[in-house]
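This document opens with one chain alone, in structure tokens, the form predicted alone.
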Amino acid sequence: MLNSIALIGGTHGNETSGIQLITNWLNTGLPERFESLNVTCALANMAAIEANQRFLDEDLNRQFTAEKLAADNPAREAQLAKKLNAKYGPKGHSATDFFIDIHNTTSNMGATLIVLEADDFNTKLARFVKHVMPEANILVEDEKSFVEHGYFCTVGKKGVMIEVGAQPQGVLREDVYQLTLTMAEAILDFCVAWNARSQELANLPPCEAFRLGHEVKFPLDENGKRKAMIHHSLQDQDFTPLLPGAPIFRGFDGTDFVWEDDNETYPHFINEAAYHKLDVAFATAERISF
């Protein structure tokens, strides 16, 4: 039973479709239909959200493993961290049921579901989520326990991230905003539907998932500066297979890098805006049944 739903926007301050949704619903309410459900709606980061930016000090969707909330940190991200886990959590010992937090990616991933643990909640949120919304797309991240992750919507006894795109940072556009609301809904819906402990959920057959695989860096040179961009062929192919011998860069010399992988993969996170420090050039999947 989910006494205690809560949905976040915010975490990341530039992420507007979240922070639009919630404040409309902090405003009027959510949809009548949901009025069976306890629901806590909240912005998370409002001195980000005030600035428009991802974070002021550091990236609050990173601080909620056990060692970061124990830790000393000056960060105003990490102080907030500690306050939203006494909020909401804390953190396995949590008086919130059930965590959801919107976020948005500049990749073209559309509307994205992402699953920490492949559980018997979790399976049945995604093929729910897949047949009421069959464009969606659903990404498990179970390479590590759920406890491990430093997601904010792990201070939940259960939590997902609802991730849209293709978005610029800063901005906010129709189109993804309609997708963030129809997936917010869709889980709402189950939400319903789990208490009611619908049939319906047991006779949903599987559906189509990646799990996740690893990042892959930008090719550097010996500076430590990077040599070659996103492939035209690649850039907003999220969750399209990419073969083997497929290009996946364009060096600033005009050569070609391909991918060296004998498998195919289904690349996310392509050319994600906030990951350009990072290096990373996109994340790799593998497609399976969940």
Given for the second form:
2 protein chains.
Amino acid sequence: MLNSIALIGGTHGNETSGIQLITNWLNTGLPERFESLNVTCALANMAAIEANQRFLDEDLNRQFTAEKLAADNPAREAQLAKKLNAKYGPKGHSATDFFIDIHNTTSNMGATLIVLEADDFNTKLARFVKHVMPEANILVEDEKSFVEHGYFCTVGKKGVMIEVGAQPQGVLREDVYQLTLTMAEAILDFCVAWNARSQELANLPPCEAFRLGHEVKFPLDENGKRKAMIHHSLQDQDFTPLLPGAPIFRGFDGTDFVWEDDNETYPHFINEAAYHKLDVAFATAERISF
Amino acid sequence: MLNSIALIGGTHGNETSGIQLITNWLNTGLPERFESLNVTCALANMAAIEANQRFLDEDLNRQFTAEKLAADNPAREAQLAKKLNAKYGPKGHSATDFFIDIHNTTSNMGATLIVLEADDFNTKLARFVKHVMPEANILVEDEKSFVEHGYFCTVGKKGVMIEVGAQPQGVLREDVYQLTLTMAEAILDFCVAWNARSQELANLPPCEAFRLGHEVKFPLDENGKRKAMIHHSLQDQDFTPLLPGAPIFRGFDGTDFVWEDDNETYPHFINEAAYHKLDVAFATAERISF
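Other form of same protein, the form predicted together with another copy of the chain, not the form predicted alone:
Once more the chain from above appears, this time first in line as the rest of the complex follows.
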């Protein structure tokens, strides 16, 4: 039974769709059909929201490893993480059965559900979401165990992220807002069905999903400066198969860089603004049946 | 004669297309056909570029009024503006004949040339750019005199802005980069023709342009919080006619707000991230022959 659910926006202060959805539901209450659920709606990083920035000192959504939660880091998000862990966790012995954290991205990822485990709960959740929202993408980041991730949602016993794009930082687009709303409602509909031990959940067929591979960096010159940008034929093509030999970067000198792997991949987080400083161009994934 | 031309990027530190174009041209030099021109390429706000933010303390591109340049404001951009005014101006008695400042926007404005005067020079420039780049938009902001504007480009004897979108802050898109490059080259081609007293410039026909009207704000509740977002049918429709009765906002309660003016308008800067704090939803314009 999911006796306590947290639904969170504003973990990143310039990701407006989750902030606005939580603000609206705090004002109006959740839709009536979720009244059997015990859902806590909240905004995570009020100072970053006020500043309209992703974070003030450090990325809040990377602070929730056991190591970082135990460390003595004066960064404002590190301090905030300890308070949030006490409130919604503590991690590993959590008072929150299911934690849903809402994000948006400048990448054209549509409505993506990010799950961190391939267990019975997450598999049924993913199949249910894909069933009621066929346009959704399922991204599986299970390259390490659930608790080893530093994401905020891992303070819950179970946790997932909603990631919707493309939306510039600090901008609210209606299309992104509506996709965020639809996916949040789909997840809560699943919670109702899970708590009711609905037979429907056992009967859902496997769904398409994408399992995270690795990060691909921009080509840099000897001074560490970028010498290319995302190729126009790759831009906005998140989760579209990238074939061997297809262009991925356009050099500032006009030369193209191609995908040199032997296999196709499913790129995502293409040209995400928040990964700018890290020179991450996109992430790879393999297509799986989940 | 245009004896000194300034071509500037990074007036806003997270507007990457101008920053990258200037960086590239500082590395490679300008294309050969511009070798007769005396062009100074430079990045304006290095600290903001390093921080990947629009500005650190205040918007640099609003600091160049006579009043602000004379004031004693400790904000870093106010101090920087004085140095830049000394270097490229001083405003009103400028050493720079023509100042081109490169920007980008989260609004879907395509490649827009912003001129601040409807005089012979700017008219011919606009007609030339529209002639060689028909997809360009011409935006005329002559609601006040050239020197009364606070824009950086007004430190030159003549000054314009390149404004290209849609591009999220902190992201470089190839399509936006290429439009920026094409428009910068078109303006420099004009400078060559102007200095050659080319008869071609006198023979250019009037072109379509848009004259700035006023700003339209988001609907706010009694607490000053937004109660609506840009309607999906208006989003990305910059410079497309907005007709009386057409929806402009979608309320969070599901109600629509419509354009109540008696006349059509040409909205632009729709949902621009930088105007978020000001609650500016878009700007209006009338379509003119220029």
